[in-house]
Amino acid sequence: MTHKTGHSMLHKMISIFVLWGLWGSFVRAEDGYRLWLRYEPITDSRCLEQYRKSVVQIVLPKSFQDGNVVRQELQSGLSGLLGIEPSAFTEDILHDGALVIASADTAGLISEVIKSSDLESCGPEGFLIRSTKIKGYSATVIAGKTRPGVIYGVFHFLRLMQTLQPIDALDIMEQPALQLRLMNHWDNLNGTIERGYAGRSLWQWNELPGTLSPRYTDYARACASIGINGSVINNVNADLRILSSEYLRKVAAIADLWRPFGVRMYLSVNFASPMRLGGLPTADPLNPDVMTWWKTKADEIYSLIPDFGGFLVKADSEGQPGPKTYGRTHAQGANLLADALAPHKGIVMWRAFVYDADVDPDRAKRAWLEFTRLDGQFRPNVVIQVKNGPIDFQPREPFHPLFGAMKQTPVIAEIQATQEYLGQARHLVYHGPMWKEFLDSDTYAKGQGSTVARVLAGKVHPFRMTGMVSVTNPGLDTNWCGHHFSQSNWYAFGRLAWNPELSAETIAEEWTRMTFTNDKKSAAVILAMMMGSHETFVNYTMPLGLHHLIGGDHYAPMPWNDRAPRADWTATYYHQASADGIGFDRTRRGTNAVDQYFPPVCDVFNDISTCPEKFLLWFHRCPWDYRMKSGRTLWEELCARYRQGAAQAAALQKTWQSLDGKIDSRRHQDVADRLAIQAADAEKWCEQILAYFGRYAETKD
């Protein structure tokens, strides 16, 4: 190809760019599937240029073409950003403004560029984007040591033109910070999906394996833009068929349209499935019989899956069967599972989430008790998943106090995007600054700077594997989760689980612009509206460290809930309220839930005077006239908090509707809806809650 050629295919390109501007603007319908991975043609002049200048060609491999995923993504962007049209697409440079794609097996054209020590740099998932000349001629290199790596690599230069970033002088090189960054779905056989507000699961089991739903594929691609490498199809709650062989052919179909985008699969097992799906009379992990049952059933499913990642298990929990009932540890259980996984390089995620009431009266010390006797017990395959609070996905709790307390056995976060108690599909909350509070908090395991981040990336104790999980659920609906902003939290924790130390407000602005809009005033509102939603949402349900003020469904407000199967799931075992004061004693003097905490954390705790407020009532009983920092009483205090997140939530439903006319009228009318529930919601919480505690506060006074 001559220069000459390529001016007229530039002034093609600019041609077709026009063209499909128009048509997006005029036809294009926005209803929330497309996520974050839009591809709005860009309409900022200055940064078109600039773009158009970088991307006149684009250079692949023979390897990466043909149906590659890089290809078929870097189609779609650049069509749809830019309009180049996919006959671009070519095996050499020729002319200034290309686009080179490269990986460790395809490195030959940008040796002189790009060191295979540079890619070894990368490690098994980075990436590197590059500014540079190559015969002369100038050049964009992405490149990774791995095919995932370029994958990676490719949807972040896409985010950056998304996101109107410069592209003209970069020098990237990126990697992920945890190795693990899976899904933890908790969808049923029966297309049912536990905690979730998006419509059905997404699994259709009674079609598969023989016919395959495009969602699976959209599915995964979302996942790969934002560094998810893998996800657990299946509720924790397991159900015995999904190892059965005719599930696990079902599985195997999902798994083929998954790996092309690095995207591995991981199945949750029931721990009494020897027997209930075996035939076996016993399911005691020491059993020979059961060892030999497990170690074939890994056999068939790598038969099947050759890349499967491994189980993850819910057991002695909330009914769910385990390995105490035959008198055995967590240890002794999650270790006959990694035995049969281990020849296939298998790994087992074994969850903290017990709350046996014969190991202590306050539930939020269970967990700590039952696995720090165990540390160091594990097989080296073996991962314990702990919930990011020690209670149950809260809207505010302190830290878990097992980061940093296993010193010699990995942990992984769990944390939930699917807004359980956050409200669910209905209410705008944003989990970026609650999520950043958690990995910014200090453990203190080995001295200042131990924060949870730094915990789950192996850089306090030197873990073998790291990781973090969500259970985010996305269902049929056709903006994936039902509330549009709900999709943030998906986002969101893709972009944690690849470095912990981004900011809440650069991926939430990151978010806005890829998903709602470039221009600068209406993407500064949304951005205030969800930077702020959090605590909007902790001011009208469960301030001052209130926590589980709700019935069964997890929704209103129920503070006078005091019947349920077990104490520890009603809202007066939390709140305690009387006449005498409100709140859980976890201080010396009471429980001692302190104590799980490294100094100086425990002690801050412990003192009323130090510890933060927004954790008092999680800590501290008070007496409803027990002065606060702004010198108002503790019951003041409340209202004041309610009254405000009440006013706050309403807030956002006006400064939503400022933005008529800037976002489609589909999206726009689908948030305003849930956002007038939320307010009305809102309100119910204000009224209810200090209706209830009034009854005590006001005898008091």
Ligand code: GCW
The other form holds:
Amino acid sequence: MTHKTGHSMLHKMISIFVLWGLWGSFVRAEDGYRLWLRYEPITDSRCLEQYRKSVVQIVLPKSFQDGNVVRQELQSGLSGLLGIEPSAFTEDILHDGALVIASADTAGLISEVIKSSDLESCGPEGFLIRSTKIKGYSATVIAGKTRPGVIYGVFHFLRLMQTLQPIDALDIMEQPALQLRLMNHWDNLNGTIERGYAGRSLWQWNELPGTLSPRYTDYARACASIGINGSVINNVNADLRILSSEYLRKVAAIADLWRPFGVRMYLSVNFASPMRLGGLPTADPLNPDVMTWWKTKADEIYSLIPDFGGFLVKADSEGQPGPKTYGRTHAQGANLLADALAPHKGIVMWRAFVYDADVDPDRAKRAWLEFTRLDGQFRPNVVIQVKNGPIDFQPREPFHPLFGAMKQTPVIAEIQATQEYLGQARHLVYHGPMWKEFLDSDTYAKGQGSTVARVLAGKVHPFRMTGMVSVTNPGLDTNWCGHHFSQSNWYAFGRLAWNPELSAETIAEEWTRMTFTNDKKSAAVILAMMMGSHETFVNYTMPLGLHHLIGGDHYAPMPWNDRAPRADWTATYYHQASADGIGFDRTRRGTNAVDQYFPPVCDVFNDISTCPEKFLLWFHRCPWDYRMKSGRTLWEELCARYRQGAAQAAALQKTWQSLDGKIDSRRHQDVADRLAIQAADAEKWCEQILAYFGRYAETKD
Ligand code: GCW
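Having looked at the form predicted alone, could you now put up the form predicted together with the ligand?
Following is the full complex, with the preceding chain placed first.
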């Protein structure tokens, strides 16, 4: 009798729980705000059973208790995923299934199972997760030397459950491959975002520092969940006012909110600040008054933000002021700021995105020419920030020749999640495969295996500092990134900066399961869409090494664009189509950009028979009837690629349709709407480009 009652009670509770779960997923309009941190109830019964056995109580040292982000995250994560009550939090191990959180300063409880040398070897940001026994009870330990390490460990553990991975026999130790893992926002102080496609800026300058939007914290939490440890919040085309005392107080208020998440504040600065903000007659980096101005400014910043990260600088580029005005070098400019920040342990990220037309007729060569000759002249707290490719975030570029070429100066990579040239959050383009192609490229700087990833990690040349940053995409749109799928690029950046060896598939699958669904079949469909999306985009916009076939909007096809304030902002400068052929000759017979690469890369690119076809027209100028590996002529191949791209874009739309009912309806509809735009745009690209080039290609016949 008792047994029966108990049984039916249990039954009732289970059905209430299941109904509640179903209710939650159908009724709650998913608007994308929660990103990949949705923590929906786990419905897979086998996993649920294992998880509930492993996580019965959460053992948190006192210092991790009230208001601590670790506690908060565990509470929302575990109550969402497993239905765990706050009463499960204790300070001591009481029974089997203990989840024990510890850092070096609270390690008492775990000392019998984790050596302090293990914690030490986690490094400043790493963590370990181990299934073990403590006091005879089964336990899972999440520990790090530092607080940020513990936070990363907690998010990792939650991710295992979010993606239905086993958690009963864990032995994980991770630390980030790169030190600087930063967001770069191109946000203006008036609330607009340069190349932003997800609404206005997150930062409410008018309300700060008095009013603090909850999004500042939600943002830091999202960053921390994928290991991002800093953010440059303003545009590299920097408004001087950011360094005014008024704005610094606003910046400091945000920095205070981010600190518990291990996210540090950085700022873009305008090189002419001492003049235009400080009233000095010059910004010459060798002028003593200028030096004093920057030192005083740095002191002020650190008095407000003691853990301030440093400055990002775009100088002598696209009209921004810089040291060249005073006949000084980039090194002298960077060192000026570096000296001001050094007493506070701040750093300077000096951008290599410079392309002075005086330096060389070929834009692709200019940054390498300017920076390699300065190698060795930079202060120890300067890094050079280099875009992935030598032009500008094109749908596909070969890696920038500066990777591997700077031997004494740390180089960090700048990649772009905001889809400036990749469909601007209207097209579904997952950047994982593109970034992996970049990171896996072998520079041969010190022989085979000198991949960009290893250069960045300081394993080719022993860099003092390492890092990767992303020109990033969140704005005030409810779903943060405009397109629901654009969130995957924010996510992928963080994961790759933590571990560049992760595959694009692994990352996409994690993201899909957390963001959309753990249903195997649906997740596989989404994964396939994502993995093909970059190549699809390249096909319908700029295949075979074509680049910059756009106008000022960087969105629509404009191959006829031959008028702009500078030649290297046109399209014709790059494709050079005529009746004789198409492509930019960067071989030894042309501009010789190839020789900026180490052998054998330079030879491979130089020789048309070995140059990968995906870079053909980047490095070679070819006649229209050039024979491709497929047996087609170049023109036939171009036609085939564009048509294939347009067909692939249309297919994405169909495939997504097949997920109707499998994905919550609001997000399904949002994505469907954008896929319709993408398919139409792809068709336009195909038609307009082929019509334009056809005029040249078909004149010979
Ligand atoms: O990609 C180009 C953009 C500019 C940008 C510049 C840069 C912030 O078109 O909008 O300016 O690069 O990276 O500095």
